[in-house]
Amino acid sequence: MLVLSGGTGTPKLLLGLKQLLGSSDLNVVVNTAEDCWISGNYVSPDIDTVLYTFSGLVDKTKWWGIEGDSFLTHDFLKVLGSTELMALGDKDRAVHIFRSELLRNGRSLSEATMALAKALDVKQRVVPMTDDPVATIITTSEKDMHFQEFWVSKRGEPDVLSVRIEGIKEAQPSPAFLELLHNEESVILGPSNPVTSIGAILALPGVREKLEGMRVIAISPLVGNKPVSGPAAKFMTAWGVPVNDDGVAALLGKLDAFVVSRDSSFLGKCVRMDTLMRTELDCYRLARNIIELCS
């Protein structure tokens, strides 16, 4: 099974994937727009999340970091004067300086990823959407900014103007993406972000066109019209489509099913399901149907 997966959402479905499915069967491809460089190190949110959701580590109140870190780092940056963009834990900074130390001795994110999913014990495949350096940048009324300022230091406050990727024309998909392309028959879009999630990965060259020959499931984030948690209104707003799930699809593009919560007000063709996952057991429910409607 191949999943394409942002940082929040889906790796609550992955959980109950995990549970489901043996570890050679699951695929996971996540979005690197949000990656970025903090006190020297290299960042990759989304990636992070879902190896710690596959090994056992993540922080399920947060859904990012790991669970009991401590910030002694952070904090004692902070008494030395130095501001960092986000509050890194002590076991996840370790995990960044790992993964950055391959990345200067010339390894690619996708050997790093794979590196660190063998240090962390994780069986299922996970691979970034690309190799090469993208950004998701956000026109505010202040200000252009990247992603992590204006959701972690701005709390996504400022109005949105656009938003943008940049680099993503001239990206390409990872090697082991291109090869999941070639060797699976359906994907699943997970509950991330359309815009800047599960709309960066579909953005890459090639990729919808790939698409076309396989069957595409598709699991709103939005329960209701609202989008669980996460910047989605805002970003949907400004890209000019409805906060609904007209607009989600319409971003999603052609889709083979698409599955939106029980009160969604969605009138074309779809599966109504309860999509909220507040516990495990939610998760595991929820794969548990998605597995059906694959098969």
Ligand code: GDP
Second form
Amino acid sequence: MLVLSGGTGTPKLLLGLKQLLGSSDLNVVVNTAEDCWISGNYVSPDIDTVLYTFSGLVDKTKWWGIEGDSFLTHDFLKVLGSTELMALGDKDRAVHIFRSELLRNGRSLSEATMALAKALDVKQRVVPMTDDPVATIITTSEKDMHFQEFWVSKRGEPDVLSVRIEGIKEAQPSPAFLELLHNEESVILGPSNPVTSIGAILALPGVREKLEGMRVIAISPLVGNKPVSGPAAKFMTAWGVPVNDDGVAALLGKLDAFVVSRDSSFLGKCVRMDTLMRTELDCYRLARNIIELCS
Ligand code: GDP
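Given the form predicted on its own, state the structure of the form predicted together with the named molecule.
All chains and molecules follow, beginning with the one already shown.
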């Protein structure tokens, strides 16, 4: 099974799929357009959440970082007068240091991710969408800013005029992503932000063309026409689509099956399910229904 993922909605589904599928049956291609360097280290938030989900480390209340992590380094940096863009936990930071060392020694993000997966005993295949630098830039009424500055420092408050993924046209899908697109017959677009997570993966050169020849199953990240979390509503409006499943469908393109929540206003061809994942049982139930739909 091939799943395209961001860092919050889809990892919840992956938690369920992990329990139901053998690890060799699960391949996840992850958005990297929210990556950034923080305090000298490369942070790849969506890859980290997917790796932590599979390794059992993820903090399931926030859906980022490691459960029970301490923040000694972050707090002492503050004492020293250095403010970090986001509060990184100590173990989480060790992961970033491990990755950054490999990158500084000339390894690709794909190689660094593979090394991390091995070190964290992750058996599923976790693949960055690209090894090339890409960045989500939000044009707000104040100024242009990186996604993380908009979402973390500014708490998503500024008005959003437009969203762009810098470097995406020049970037290439990673070698493992290309191999999966070649070998797999179907693909699941997970319940992740349709502009900045799934949208970024689909915007890589050649990806939409490859999907034309595959069975595409998408799960909407909206529940009852509203995002469960995150800035999807502002970003969809900036892209000129309505904040509902018609808007999600317009952004995702050709779909063979579109899974929406039971109370969605969508009137087109779709499959209705309970898509809100509040508990592990919810994640497991949705994963089971998606596996049934795919088979
Ligand atoms: P990011 O990379 O952290 O921005 O996270 P994603 O793009 O993976 O996820 C953000 C999206 O996940 C938001 O649009 C949410 O509405 C969606 N999401 C979060 N939790 C759920 C859930 O339980 N069910 C569904 N269907 N979508 C969810």
